[in-house]
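Okay, so here's just one chain, in structure tokens, the form predicted alone.
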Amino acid sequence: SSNNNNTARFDAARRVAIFGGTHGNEMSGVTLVNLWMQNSAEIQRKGLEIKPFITNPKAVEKCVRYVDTDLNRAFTQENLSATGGDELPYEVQRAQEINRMFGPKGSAEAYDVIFDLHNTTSNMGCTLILESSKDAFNLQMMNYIKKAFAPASCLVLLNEHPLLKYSTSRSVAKHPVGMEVGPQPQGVLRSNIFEAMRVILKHALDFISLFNEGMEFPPCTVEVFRVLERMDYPRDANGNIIAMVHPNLQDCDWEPLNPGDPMFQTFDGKTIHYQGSSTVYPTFINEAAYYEKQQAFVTTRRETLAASAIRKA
């Protein structure tokens, strides 16, 4: 029955943002929110008040990922309560006026629900990406979208790991949802991908529609993959890359991963073995932005979230 004690209820999602150009290279969610700046018609829904913004308009205007530093690892407690005004990092001062706008970031005044839409150079298809395997609605939610989205495949990238926790846009909200999508080059429009990303938005916010009218979404399970480590490339002692990610494990994001398996080649031809102990699933393989966050790939663990039932309070 609706009202057993294992039903999750949570109020009624009724703010609703949606960003683009967090990172401003990354084009189909800039011109997704910008499409839909001068026409909301497609993402309106009744009841619902959802707003696209553009998160780092100088880094869009410019067509790089950041002006200063990574607007989506700026959404520290220390920066956010940071003084100094024009003084601050742009993207500090930007991270500053989102809490504003959007949060303030654990307050029950922030908004419900924040999609932030990504692309990324790696072969990883269409993601979602999670930053609490507590949270039953965006659990619920995920669900609701890769069912939806099948035949195509939708997965799940969970980052909860305690020491890789980092502070994104989207974490002022309450129910945070990253949404990557590639492979896509930085500055470029692929329509596949642009669609894709659309695609998965319109189920996003029919999920909420339907929660929002009263619908009961039933317990469920999701397959999840758990960010583990993330893995450098092979350097000298200079800090210099000696080494390319193979050519067996380059665009094969998601697929397994095994003790022995070739990871990357060095300059004159040299295989350099995983030495990891058990079978992993690696993802953001090559990834052109993290170069300069000295990481190659990051290692992921296969795994099965139960999520509660859940309707509206």
The other form holds:
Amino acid sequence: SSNNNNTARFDAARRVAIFGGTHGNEMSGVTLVNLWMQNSAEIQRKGLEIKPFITNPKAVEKCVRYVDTDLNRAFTQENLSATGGDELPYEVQRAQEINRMFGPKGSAEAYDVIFDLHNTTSNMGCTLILESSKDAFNLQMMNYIKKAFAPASCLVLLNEHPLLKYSTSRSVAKHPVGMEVGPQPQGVLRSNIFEAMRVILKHALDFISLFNEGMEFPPCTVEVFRVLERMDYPRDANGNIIAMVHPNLQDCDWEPLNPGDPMFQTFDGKTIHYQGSSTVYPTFINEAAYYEKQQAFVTTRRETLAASAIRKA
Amino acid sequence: MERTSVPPIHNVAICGGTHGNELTGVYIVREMQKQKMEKAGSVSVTTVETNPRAVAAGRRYTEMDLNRCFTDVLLSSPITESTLYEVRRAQELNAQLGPKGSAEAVDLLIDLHNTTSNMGLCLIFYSIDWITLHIYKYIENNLSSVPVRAIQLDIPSSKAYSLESVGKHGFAIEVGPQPNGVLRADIFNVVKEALDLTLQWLQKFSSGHSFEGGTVEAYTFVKSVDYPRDSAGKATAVIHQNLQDNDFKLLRSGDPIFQTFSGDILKYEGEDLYPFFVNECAYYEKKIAFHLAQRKTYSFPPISVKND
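With the form predicted alone done, generate the form predicted together with the partner chain in the same format.
Below is the whole assembly, all chains and molecules, this chain first.
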């Protein structure tokens, strides 16, 4: 198998970062990163530089998602090259600083892998977020994590949508990996969520370690949920929501939503049904932070991606 | 107990948004205003969004927790340029719905809240008041989708700090679990049902109906427990999974309550008590991991309205 000329070669992943507090009120990542900054024994691996880092300290201090603007949308080329220094919104300044420290985005000097730790109020369980269907290294890592975590579930969300994809903190790395665990209220630390995130990160670091030691990972397939469409709440002429996620849809992340199924409930008790033409798999259902982003949930479709074998170059 | 005659309830105020990120009350009040819910039989209904600035900001409060501003001291403190927004707002609400302790105060004030704790539906009140206990019993008998409980805070009226103390009678309806900034339809529906039952009861009461007496098991606040902290004041543990989501499940000495970040289990020591507000988000800054309560049984008499 080591002579398989379809094996993709990647440089050893020597520089890895773990981001917490990209949203200051998503407590698992904040807590884990603070712990590891004090005592990194748990995350150390031979031959690997692992840097835990709080990306948005002001937001963490105030226990808010962001101070001026969402840091996890801020890593656009426009923002990264903006001039203005202190006049820029806080998170744009932070994005530039993070790009200097862990990037520059798109360059050979960028960190190999960044794990960005997030929580959601949605009932998503453990979710890995993938930004490119062509990243064989990430696909192999996610395959490894899913298998190691089984029988507990760890699903993969792929956001490659040309319009809905956004410029994340982790996108400065060559291999960006989002880790989203829910449900957990903003500002709350739940032990089950905290432990789950700790475990999936451990598996991720084990994978990198094994890869760096020269292990070849054979070709594999990975089931993913590909983002299709953002669904907003029904709103009135003033932009106020006029309905809530229906009780039948609430908490049903990753379960099929069929045409005709209940989707929203108005305040006076009427049901609004899903009018799509085919079955979709909704996720990020009723995420607190997305009311202002006009999103009640996002639809996905199930796909199986193939990843070539990979091996250290 | 002997049949008791109780003065009529002419008006009720239903309040939401006292904490701006507890969304059920905000949207219930807005919907009632949209439907022009102004009367329930002979009882007049007022709806108030109490902290609009906090609601607009999606925050619990802007400068100070509004629901701690209704003590006699704060309600009578002089207003200056530097007076915090919520202290000012509390005085406005006291003028509109009170004054607290006077004959002009609204007969019944109901304040709608959410919690991140797994508490089901709770009525929270200061005094053992026949109207409140009868309404509680009526809701408990008729609402089956969630557990319904009563919580009593044994604090004299002058020191009572929350909005419902402004009414002649008052209670908070606290429902969870719901994250801050999230509106769940199931929780909305439950609160709406509880309010419909309350208004039903008030109409029956006003029309002369006689209600049987009975007993209520209420949880009375005893003390609160903070997280273990390091020398810098940072919490060093998380609520143990055995306690998480187990509000109102009796806690005994030896039961795990915290798990430190390094994996040690910390156990409860003390008398058997009932935990509630377990892992309520807003209480981290108040240094509260959970509250503990005793459970007591109160009897209440049969009542009917006293004719004016």
